[in-house]
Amino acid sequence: MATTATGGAFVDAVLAAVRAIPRGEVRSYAHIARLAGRPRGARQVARILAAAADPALPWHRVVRADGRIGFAPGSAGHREQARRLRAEGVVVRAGRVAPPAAEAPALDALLWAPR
């Protein structure tokens, strides 16, 4: 996967990272941005996915860092993403999935976690 952060290469890297998310799993926009070489590019990842024309792209596997679906609650996009995630066995409760397991824990969680 490309680690460059230039225009078209970043878009290609984002799309490749999203395609690599296994069925039944989710990743955050920020995680995808880091994989694609632009650690502060979470919003750009969202824009790229919104503009993607590939119907086979598993865009629904990308959620906010806190596990929330990125669309407004009650919107058609929110309902569609929740439907697709549930069809893959992902538990969605009140518009939120379990935090993405494949991502590194936050530094605060590592420093302040009970021993």
Given for the second form:
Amino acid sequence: MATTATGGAFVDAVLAAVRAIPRGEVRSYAHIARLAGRPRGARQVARILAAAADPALPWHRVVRADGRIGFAPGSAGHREQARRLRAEGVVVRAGRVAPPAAEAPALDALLWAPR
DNA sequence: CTCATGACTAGCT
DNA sequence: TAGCTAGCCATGA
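Show the other one: the form predicted in complex with the DNA, since we just had the form predicted on its own.
Expanding to the full complex; the earlier chain stays at the top.
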């Protein structure tokens, strides 16, 4: 137990946060890390998912901050994750999930009018 | 203890 | 828009 002392709770929080991701949605490693109480622990989140032995864990719903899949393109993990996401209705193209309203109608642009 | 690696991110060119 | 660099954090040699 004391191998990671301060990290035990973190691991538990990460797993809980990942399980809390709704089906058909995705979250970034940094986002999960923040929910777990470690804004700079994105890489540790990835490590935890890799070590997680829970088959029911929706690890495939965790992607990088820019929407791309963490696994290297062409690798088994990459294809597996893309396959699972598509099975949930998530649009995956060129190894990345559909961006949140990348192309919005002029109406939305007028309503938002940021910058 | 120091060095290298990685399912990461944000910033700069 | 795309590519590179530096920073961050835990694990293993």
